[in-house]
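Only one chain comes next, encoded as structure tokens, the form predicted alone.
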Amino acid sequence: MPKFRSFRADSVVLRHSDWGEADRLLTLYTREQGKVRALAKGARKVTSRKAGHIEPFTHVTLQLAKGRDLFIVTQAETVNAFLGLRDDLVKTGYAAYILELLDRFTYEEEGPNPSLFRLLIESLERVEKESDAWLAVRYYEMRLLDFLGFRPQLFECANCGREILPEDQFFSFTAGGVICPRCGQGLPNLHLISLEALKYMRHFQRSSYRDASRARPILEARAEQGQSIQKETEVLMQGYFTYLLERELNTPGFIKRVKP
């Protein structure tokens, strides 16, 4: 926490929730401090300048002073509103799902974490500019597990260490990674991942985003096929958090729900 008794806070509104009579309490992700929470007084009076500028996924510049248990935010002016987010229920649950990861995998206190906040601000351009979120929420999800220290193996067998070959595995999410189909006869809770899945997964741990964007499944010369591909990696990858956080998300059924 700042010594400091007020700062500037470039910030990303994570989430908000009524306090008292008219306030409102922030969850804030922002590149000074990492996560932090902070209240905004007067926030849901029809006359608050503040209100517009702190809602969920806005990119604002905060003025931030230290209260007696909570920040106070004294100044909001918005970065960004992405207002392509809000245009499009199906953006919108990307966006949501985007922040939950986040606010689910970190904590107060933690400090900043700069490269993390680029992240958060990137995938959310990133979705609202493109017309298939799917490539940008699927790299956003390997780096942030690449920032939070839980890179999934897949390249060599998590369970014996042997590079992996260009064949169908199984996928564990006890052992973090890729385990080879020798070993996979004998292990329990396994999870079928297959050599096309594993090849994209591969593709967004290694590359530049302008690289990964070559690969698009969905563009596939058989458009079944890529969907399949597409529906593969995205159980996975969720399969996986939901292992590491011992619940599950929100926000993928809402996305369910309102997809086409």
The other form holds:
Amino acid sequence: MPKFRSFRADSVVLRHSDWGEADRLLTLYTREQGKVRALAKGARKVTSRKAGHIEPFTHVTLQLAKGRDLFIVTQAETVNAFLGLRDDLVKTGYAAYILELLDRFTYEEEGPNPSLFRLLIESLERVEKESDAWLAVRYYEMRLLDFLGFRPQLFECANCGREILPEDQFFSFTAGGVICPRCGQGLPNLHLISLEALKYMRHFQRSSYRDASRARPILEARAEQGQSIQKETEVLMQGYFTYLLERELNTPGFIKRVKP
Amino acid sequence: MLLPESIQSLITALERLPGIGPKSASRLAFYLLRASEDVAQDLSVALANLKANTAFCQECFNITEAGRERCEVCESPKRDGAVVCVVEEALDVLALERTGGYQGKYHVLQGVLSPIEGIGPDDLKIKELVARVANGEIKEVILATNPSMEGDATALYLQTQLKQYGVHVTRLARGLPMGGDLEYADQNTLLRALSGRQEMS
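Next up, the form predicted in complex with the partner chain in place of the form predicted alone?
Below, the chain from earlier opens the complete complex, with every other chain and molecule after it.
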């Protein structure tokens, strides 16, 4: 908890809901405090000075004051409104996916995590800028798992500990990593993972974003194979998230519905 | 149990309403207990009729009286059937009607797309709108969803769905509100206010 009655918070609005007569309750991810909830008084009035600054996806500097049990937003100024995320439904969907994952994995009062905050901002920028969000979203997922302590084991078999050989493998949600074909024979609930898909996942885990984005030309050069790899990693990661969160995510279904 | 069963059950029922906590609920319950007979009587009749006497208009999905196929607006011969204004909630119809400046018909979506809450196109009355437009009578669709991320997403989706029918699709203008303040306006609003500026005449 902050020592001061009022403090500045560099925040991203994760979600909002209506509250009382004309107020809005915000769920924020802040650089200073991690996840917090704050009340924006009068934000649903047409003449509100805050309303436009506190829409979801917006990167905004807020002045938060300690209220009786919630923070109260006293000032708001947009840093980046990510307007490009709003003119394109699929991008809106992916941005919402990024926010939903963070919202589901974090808790209030668990404290700040500046690297996670930076990852969030960078990922929103990438989804806004790039024509295809696949790379930005997969990279975000991998890094998010790292920061939260769920980094999947992709280099050694999660069962026998031997090094993974260049061949098709299994992936286990419960063991949180790759299982080699020899161990995988007798184990239940495994998911196949192709050599190619594993290569990309490893690449995202080890490399900077700039290096990771060099991998994409390979995907584009062999369009058909590239698409099946994209699909495979997407399905696998979503399965893993559903397992970790013990609940289905909302946004993948939405993205599927609006994708042309 | 300190309170008689009938008071306690009223308190419990009132507590389930939004914005009413246990204290407010007991205050209301005791007010009704002390107030004259007809206050409670009127309230109970109104509550009983609320669900029984309302239904959705089969054309625009606004709320109307039970037993009616279509609402007052849809039935009125004075209304222009070539223009349809798409809104999120029935209350938005009320707001537009209060202005007295709109002569077309409505379509109530009964919600808004929200990727984060998992509300997709199938949860709204979108198919019904597309069917109305496909009938051919409609020339213009005015998208009057709220100017929020969810409202914009809904408008965007509707635009893609309606494109193939060749109707004129418009969106309510966005700009600076009456009594507003330029200094506090956000980029999105200011940009749109600039691009939608109008000749003074």
